[in-house]
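The chain that follows stands alone, in the form predicted on its own, written as structure tokens.
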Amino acid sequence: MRSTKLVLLALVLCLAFSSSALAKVHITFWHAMGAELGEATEYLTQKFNEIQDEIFVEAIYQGRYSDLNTKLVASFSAGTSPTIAQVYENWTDAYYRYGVIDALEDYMDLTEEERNDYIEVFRHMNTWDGKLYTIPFNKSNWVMYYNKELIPEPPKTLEEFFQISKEVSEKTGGETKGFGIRPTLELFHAFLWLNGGDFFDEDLNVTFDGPEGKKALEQMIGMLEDGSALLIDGYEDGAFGDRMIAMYIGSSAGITYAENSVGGKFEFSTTPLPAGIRPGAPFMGTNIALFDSASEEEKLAAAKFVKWLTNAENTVYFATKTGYLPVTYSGLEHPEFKAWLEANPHKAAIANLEAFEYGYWQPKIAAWEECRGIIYEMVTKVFLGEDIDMALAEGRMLVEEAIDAMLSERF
């Protein structure tokens, strides 16, 4: 008798927890976080498990980016989407025109004070007719690299920029060159943007190919030819711990990619891009969306969990451990994260206050994937000799024609 009421007391003891686990509200979230960025979003996911006991979210790593938008695109006809996903904005664009996704705004009853409280150049990322269709999560921006021994003070203006990466290489005789350049869509936007231009106007007319574009072409392909600049084959951050190079242009989450690089071996730091007819800090990175194929409890569900992921001390954490950027002005003001600048004064300039007054994004369109392979290819052709106007109007007539597609709803 004593041992038949024992297996009774466990089993309503199990249909108890069970049903307390059913009670939950089960959501997923689909992201591309490897390594380490996996590790501090793991971290993040399984901590808000533990804090409450109304939702579980179940982090799923789904491969690099290219990977994820594929499986994002193949879920929406088999309706087996995820709740939320990390995705960029032109990603976003083009989900925005099929219909599969919600605004999470609409879900995370945001206070004026909250909503503000997302940097403004994220803000503008993420908004479509203007809400915050999507949140933004893991953001970076692009910082000079630099030598300190080499440049104790680094360039401001892009004429003191080719001016000492001039002097650099002569002053070495040539076995460190002042500048490694890639032949990169990111790299070419920079010069196109420090000249004052941009991939495309307002109305989406395109405008790489006037003056500015030319001109960045040049200055580009102008400093391989004085000898200033070493075309890189790869990353930049291996030649520039193997002194080859004393500046490059990256990302501000490959921070730890250029410490492990340099290893000890001198002293670097980071600045912001050198201004030209004007500023420039482009920023770069992924947002989450809301799926619409989610049910209301869950899309409610999936809102606290990214309003939590993104509230300072996440934020914060998540910044620390990944080298990307905290998403709010209350994340930059945090005390930790302000220590951290002070232990770590190579890194000033990935926080840099006056950038997000500046900041550039590539197109938020959805045919940018397809216009960004277009015009990466036309960088490369001049880098490999074809003539500047004529690879400039090629691109311009393949982008007009993604750019007419998407129009004409392709997408």
Contents of the next structure:
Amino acid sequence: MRSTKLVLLALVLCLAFSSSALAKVHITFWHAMGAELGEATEYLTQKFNEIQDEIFVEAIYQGRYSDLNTKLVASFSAGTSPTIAQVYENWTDAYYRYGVIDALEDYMDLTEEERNDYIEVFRHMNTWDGKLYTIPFNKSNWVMYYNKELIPEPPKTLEEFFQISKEVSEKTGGETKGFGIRPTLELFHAFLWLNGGDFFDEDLNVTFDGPEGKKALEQMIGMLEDGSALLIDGYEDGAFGDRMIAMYIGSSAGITYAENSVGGKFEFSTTPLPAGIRPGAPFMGTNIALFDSASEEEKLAAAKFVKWLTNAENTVYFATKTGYLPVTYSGLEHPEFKAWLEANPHKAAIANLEAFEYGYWQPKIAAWEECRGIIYEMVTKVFLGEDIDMALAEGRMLVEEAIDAMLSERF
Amino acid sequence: MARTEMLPENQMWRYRLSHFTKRFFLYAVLIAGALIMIAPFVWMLSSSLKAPHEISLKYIKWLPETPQWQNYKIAWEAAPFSTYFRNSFFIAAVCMLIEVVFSSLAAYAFAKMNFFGKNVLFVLFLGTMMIPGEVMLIPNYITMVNFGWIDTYYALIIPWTVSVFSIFLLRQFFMSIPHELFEAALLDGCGKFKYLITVMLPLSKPALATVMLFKFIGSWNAFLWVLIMTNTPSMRTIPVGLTYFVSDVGAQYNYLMAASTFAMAPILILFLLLQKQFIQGIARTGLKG
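What would the structure be for the form predicted in complex with its partner chain, given that what you showed me was the form predicted on its own?
Next comes the full complex, and the chain you just saw is listed first.
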């Protein structure tokens, strides 16, 4: 008798628990945000879980971006994909070709106004097939960091920039070089863009080996040769904080690192990149993608979360905690964000509205991961003394091979 | 001593001088080597106590202005390190113990037994060492998913309990122990298994210590496998925690160095403990007598 009662009680309990579990839709969010960035991400996720009781979001840190990509690719074949994850545009292109992601926009129920609230340059970066496949989340732009003591008035044009770099080096007897050069793909891209070039044309023909690319490399090498720049190994903020360099180009998301490295020894600020033949503001950072392995219910829940995550209040919270940008116009206009900018004048360039007008970004194609590696190696070779023409010709050949492979393979 | 006493006065003086010079250079080289080896560790320790702006300087600064002891606290709290430590210890210790058992049995068979296809099998074993781990990551992940082992200790331990490298190392060591000893023991009525336990293994302490140390370090440092096979912090290990301090746009070196210091301390202790084994128990000495 007693045991029957117990069994009944257990059954009732089971039912009660399973129904309460059913009530909440569980979604997983894989991200690569460590340290303070991770805290801000976790905070927003927890807040979302607290303010409503239909959806539970589990945010899972999956290491650095490269680890996250590896894990995502592994999960596609094993059928263990998360509901949503942070992705770079070139990953999105690959995933789109594999057919493993769904357009988030289809589930978000955006009004025209809400859709247009996402900053235009980010919309471009996130569009496939005319749809916002992914939604911008942690976007940054690259700005010029400069030492205000040595450079009271930052350069507006490339010419002024070369001039000031040289002057700083001469004035300090080479103790502080004008500019810090880290031979990265991003820095090459900046010089390439400002000289009017880019990696590819619209039909994916290689163009970086043209006169603009050659000029970009010559300018960078020239700055090292005439002593106005210092070659840097590692993150630039350290050398900047130790007054080894007076300017560098870096991500807005790195501003907290710069603050730490400077440690109040001098005043510094940020400004948009100096204009060459044309102005330019590189935009980077990741977006959120929705995976098609999730159920319809989960997809809708995830879309709700992403919409909430990028609303004005939350995008501003994330931006002010991390140095990333608000992803919407309403975020940029938000009084809290404006107040934050006023309190942090050295961060002004981060939200320079003009920059959004002439923003550029890295190619959003599946083969970009491979091309990046090739171009990075090419730039490094030039810095190690290889002939520029030869390096460019070799780089072009290898990148073309990678692009051909991408286009001919049906993934 | 005996030789020097027999030498005439002036020759002895010359002998001492050359002996001294040799020693002097030997020690100079050793000290220089030791300094080079220890410098990164000293730098790690000193950086772990620095303020962020003291880290990347034009000139190496060996001592922080004011030691920032709170770096350790901040680093420890940045990620669930106590859980990570527990996991790292558990996984490394279990992997190490199981592996020693499997490897010594397999190596014993390869070294001392005769069976059909022994050499082919051994070459096949070695062949698996040529395949880089990254290539097998995704197939292995799928296997683990099919076993239902994702986010469990099984995935973190069982695939790592057999190491071809250890089998190879132990086999080579076992082969250097004279076969006559094996035959004599068998003649005296010692079983094959008993021979392994009572003779082979005690004679192979240095090799066993090496194998154990390699396994422990390998397991302790394993990063990508752990990250891919787990989802919850409660299953993760120290190296995953270390990635918290590095991002695409910058690194918090002072915290990273503090975390690295407490992450490597157990390895250092284990090495000091096992180091004795490297010196002790050299197999051939028992036979020379």
